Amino acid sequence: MSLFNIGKEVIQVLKKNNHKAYFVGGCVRDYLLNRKVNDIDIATSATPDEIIEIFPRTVPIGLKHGTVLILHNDIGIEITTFRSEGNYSDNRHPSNVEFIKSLEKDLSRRDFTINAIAMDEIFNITDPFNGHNDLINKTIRTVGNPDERFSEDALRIMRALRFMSQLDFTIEYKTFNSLVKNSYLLKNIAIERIVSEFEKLILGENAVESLNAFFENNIHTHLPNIVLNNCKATKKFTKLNTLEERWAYLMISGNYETPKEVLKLLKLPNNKIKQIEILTSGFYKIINHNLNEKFIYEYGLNNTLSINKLNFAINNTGVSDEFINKMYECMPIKSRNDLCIDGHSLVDTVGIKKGIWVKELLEEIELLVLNGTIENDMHEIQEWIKTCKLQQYKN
């Protein structure tokens, strides 16, 4: 069953039990644009006290603003009631929140227009603000005065940024230029929703002219806590299909050679630090040095493969993935695990005590292997050792 032949039916018992519903917001807009529909919102007159009568499976993750996740046939959907706000004394939240019974007032509050329409069981659609039309002429303008619509709520601003890239729209003249203004206003927004939302935008089919928006007007200057450096990106920026690719690219461009300190800053999880140093370093590294076998053992293949295309997209230069491809399976080792020799193997041809010449020695076997000076055989490397190296480390 589709997601919204299972809102239909949720929509269809709040409508017997004498609320009135709507699908609203993202899945509305999504479905008139013709985009996948990953979730459902629906909006209605029943307070969450109601909502949580009337249905048996339900979680009250926002009493304080009106909303309940139901689960209907294994599916969470979460029913909000609808509301008016007080004010935003923070740039982000209302300091409080009344029920009400009108759609209407209740589509007033939002950010956009193209996320200010409703739609019933039967797909007709209420758009007092003429969203649908904005959807149309692929247009972000916010509902009613944009400046009150910003500092209500700072991360709107990166929202329309992100709706920019996500859907390849304009941001309306008037829309931006308050977005530009209050900007600074970013600085009071938590920086982990901030990045939420440019990782969004980060991976948008118009990520580059959004990015650009982003830098070129200054909004990266009001960054809580943290300084940016203007990162600029290409067409060739969407070459590129992995998050980390795309963060590697704007460290690059922002000329970070090691964006550790500054992706802690912006509170990015450990994992994806870690992956992307390693993409940022090997880009560096490739630009000095020739790829060749020894690069791709120490960086790895899937590694290898999107270094070089970050040369491509920010160098105009690179291989072909079918060229690191075949080098990568004529290499006699992928990983030291390949070695047919080990630490404790080293220590017993050598025969003294443990230390860092184990890594050392390991380090120089795997780069023979790799350029074929001996090969990959336990004998002869422990006859390579005897005859090249004993000596060296009995003395």
Contents of the next structure:
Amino acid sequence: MSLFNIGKEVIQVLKKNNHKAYFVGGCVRDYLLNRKVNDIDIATSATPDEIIEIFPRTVPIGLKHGTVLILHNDIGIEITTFRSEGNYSDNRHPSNVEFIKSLEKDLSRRDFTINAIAMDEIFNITDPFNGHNDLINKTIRTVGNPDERFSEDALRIMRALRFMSQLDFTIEYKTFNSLVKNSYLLKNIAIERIVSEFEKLILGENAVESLNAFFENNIHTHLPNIVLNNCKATKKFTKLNTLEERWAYLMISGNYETPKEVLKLLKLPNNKIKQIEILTSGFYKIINHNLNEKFIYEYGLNNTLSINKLNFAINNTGVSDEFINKMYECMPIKSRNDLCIDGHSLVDTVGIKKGIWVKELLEEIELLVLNGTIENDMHEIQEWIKTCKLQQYKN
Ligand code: ATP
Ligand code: MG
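Follow the form predicted alone with the form predicted together with adenosine-5'-triphosphate (ATP), if you could.
Following is the full complex, with the preceding chain placed first.
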């Protein structure tokens, strides 16, 4: 069953229980834009307690804000009670929320007109802020006064730029001016929230313009406790597929040779940081050395392909994927696991106590096998070892 059909059933159940219920938020926006809908949000006049009573399987994920996750046909759907918000004390969180019965009032607290459209189960829309018109004109505009809306919750600044990128929209003039003017308030927003929007921005189809709006207007200078260098992207940026490739590109454009520290401050998870570091270091290596078997061996096939793509995106130079794939296929060993001798058997063969020499000798053998001087064959490797001067390692 499609997500919308599941949502329809949920709305019908709420209505049977005498509550109002509508599709809202991203699913309505994406449905009207003919884009893929990822998740369904439903808004209702029912209170969280009432929702929990009506549906057998519920998870109270944000009771304070009136959000209950229900499981219907094993699909999770978020149901949020219509609400209005009190004053915002910290540029992010309302000091109190009030559950209400009016759909229009609930829509008026939402960030942008394109996100403030409600749709019933037979696809009739309620659109008090002309969001549909803005969808047609590809415009991002705050609901109400932009200065008020951005100072209430400065995360909306990042959301506007994210939607600009994802949807390939333009931010309406007054909304954009206000966004830049209020960007200093980002210092009060948790970096994790900012980065989560930023990563969606990076991956969007119009990322280049949105990124350049972000950096050229110095919005990046207002992140909490981070001095982020100025980065920029050109059209080739969009040729990069993965998030890590795109992060590496930005780091390189911002002159970060070793981006670990700044990525830590941005609170990216360690595995992601590691991957971005590998790509960045590979990029600097490839521009100073030729791409050869040793490089592919060291970085692995997929990273090499990514690094080559980065080189194209940044320097407009590189080799074909086919060339890399062929070179890889011809390599007698693809990784250390393929080498027919390991540290232990090397120690046994040589008969010297293990030490730093094991690593050095293995690396030498690896290289000789890789460039075809000796075969990846235990006997041949042993013969070669006999020719080595191992005296130096004996004491
Ligand atoms: P996505 O496709 O990424 O899920 P979305 O618009 O659905 O986009 P959500 O974060 O899921 O984004 O939020 C759902 C809806 O809640 C939004 O469409 C908007 O109406 C409202 N909303 C979310 N965050 C805010 C905010 N910071 N300020 C005001 N309204 C918000
Ligand atoms: Mg959503």
